[in-house]
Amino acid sequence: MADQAQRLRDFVRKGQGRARIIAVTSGKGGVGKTSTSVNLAIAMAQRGSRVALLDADLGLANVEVLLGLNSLYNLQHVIDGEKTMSQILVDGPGGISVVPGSSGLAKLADLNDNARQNVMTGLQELQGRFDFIIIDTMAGIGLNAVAFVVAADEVLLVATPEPPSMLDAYAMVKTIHARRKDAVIRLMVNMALNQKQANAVSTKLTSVTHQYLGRRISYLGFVPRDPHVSQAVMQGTPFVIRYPQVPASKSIEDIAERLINQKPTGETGDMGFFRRFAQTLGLASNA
């Protein structure tokens, strides 16, 4: 166990890569957390990077039902070592790679070092081969999500203008901050009525953040209540490919070209993500 543990810490110093990993969370479910992921990767994807798309959200893996797939492998073939993360990639609409992901999964946490160590290798093959993974996690501030949004290069966290989810959303900065200080977060409100409501969602979460964390989130833009996004939900089709021209495939179009070009700050890359993803799960303290 203790050479498990040693093999874990020198990968992570030894790993090396180049794409943005953005975590998309929420603080609570149904607030369009996967549909922005999957919508966001394809608009970023007809941009010309190169995007993979992973599904971590370990407890519903809804990603491939959005997408109208339906892969052979998945995630938990690759965390008990019978596929690598290459062989289980699917290739998605709109020119996006997708790694699916597994419904049920066992925790992080409970997972052994061999098993994390595939995870961690699995995400390493992804690093040099896309300009951007963006992942889809779970909801919420369990450590399935946590890990990996406290990895991340940078964070989006939706939320919409609803107040369970605006108060939701100030927990998860708040779970973020307590473990990582440095986290690039930035705010997405979905299903708006307009932009007011929008800038009001943003000024609340923005100015209730400052004040008692100290910190300051970016707002990154807002989708509005559009009923194609759930027309193209219930066809298996991303909106962004079945309705190119209605205002949420637009908006997300907009959000996507800011991503982009915005320029990620602090450490990023290879050794950022797997020091900070092994440390959160407690497997490289020393790393």
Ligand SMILES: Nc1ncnc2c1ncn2[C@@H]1O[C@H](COP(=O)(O)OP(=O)(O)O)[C@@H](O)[C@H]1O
Second form
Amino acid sequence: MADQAQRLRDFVRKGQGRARIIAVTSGKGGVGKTSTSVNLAIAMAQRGSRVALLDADLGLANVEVLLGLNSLYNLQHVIDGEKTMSQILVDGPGGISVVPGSSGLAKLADLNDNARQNVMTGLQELQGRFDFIIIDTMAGIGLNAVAFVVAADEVLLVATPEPPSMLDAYAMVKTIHARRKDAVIRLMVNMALNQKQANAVSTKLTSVTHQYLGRRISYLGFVPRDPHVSQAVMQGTPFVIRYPQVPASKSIEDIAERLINQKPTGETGDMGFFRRFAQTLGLASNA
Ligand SMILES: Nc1ncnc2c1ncn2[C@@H]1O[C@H](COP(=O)(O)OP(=O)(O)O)[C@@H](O)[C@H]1O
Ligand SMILES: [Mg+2]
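Next, give the form predicted in complex with this ligand, keeping in mind that what was shown is the form predicted on its own.
Every component of the complex follows; first up is the chain already shown.
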């Protein structure tokens, strides 16, 4: 145990990474996290950022499927200590790098110390090489799902106008807030009919979180419900590449621009991520 705590302290001290780590999350599944993560990552890369997209969502429409990738290695090999993160990175479309997911991540909290250390070392490796690490996370407020979310300095919360999605989004903000008062939480409304509907969702969620949690979340923008999103999925190509002129692409591009420009004022890349990640999972809390 002492040995492990020491390793973690060394690890935290050594970190020189600079990437902004953004966890894309939602209370409920099927709201467009994967679709948003993929297209946002590409839109940011198209604007000159070095972007890694990490697949920590193991739902059906996972990142690899959406990108038409079929890679030999994935995070499991990193978890098992067989490969380094750099060795499993694959080139995705639009200049992004992809970290293929593994079902091993679903049991993050059950992983042994070595395995978790391998995940963290891998993430640290990424932090030194990229400007942004976009993490497509699992839905839900369980420990495994929120480990990345609580650790990240920036959270992109995706919600749709449907009441259950909004309720679950609120539950997610509450969960993050309970563990992490200082994380930057930004809301993106997906599948809105129009701007008016999206604004109503944002007004409601931001006022409820303010009223009950005393917590401000900011509204980053919305992506309309757009048939090109699923058409592009069928074609195995991200919509920002396949249909750059459609409303969904224009919206994602605006959001990418805003995200790049809204740099948090706090220091990023300070290895806080790794400390919090370990703490959330109950690992070496004295590190
Ligand atoms: N803006 C949108 N307009 C239309 N369909 C969308 C939009 N965003 C996502 N979808 C569709 O919704 C479904 C769920 O999206 P997905 O990204 O897999 O959600 P999640 O990762 O949150 O489970 C997919 O079929 C996707 O094509
Ligand atoms: Mg998904």
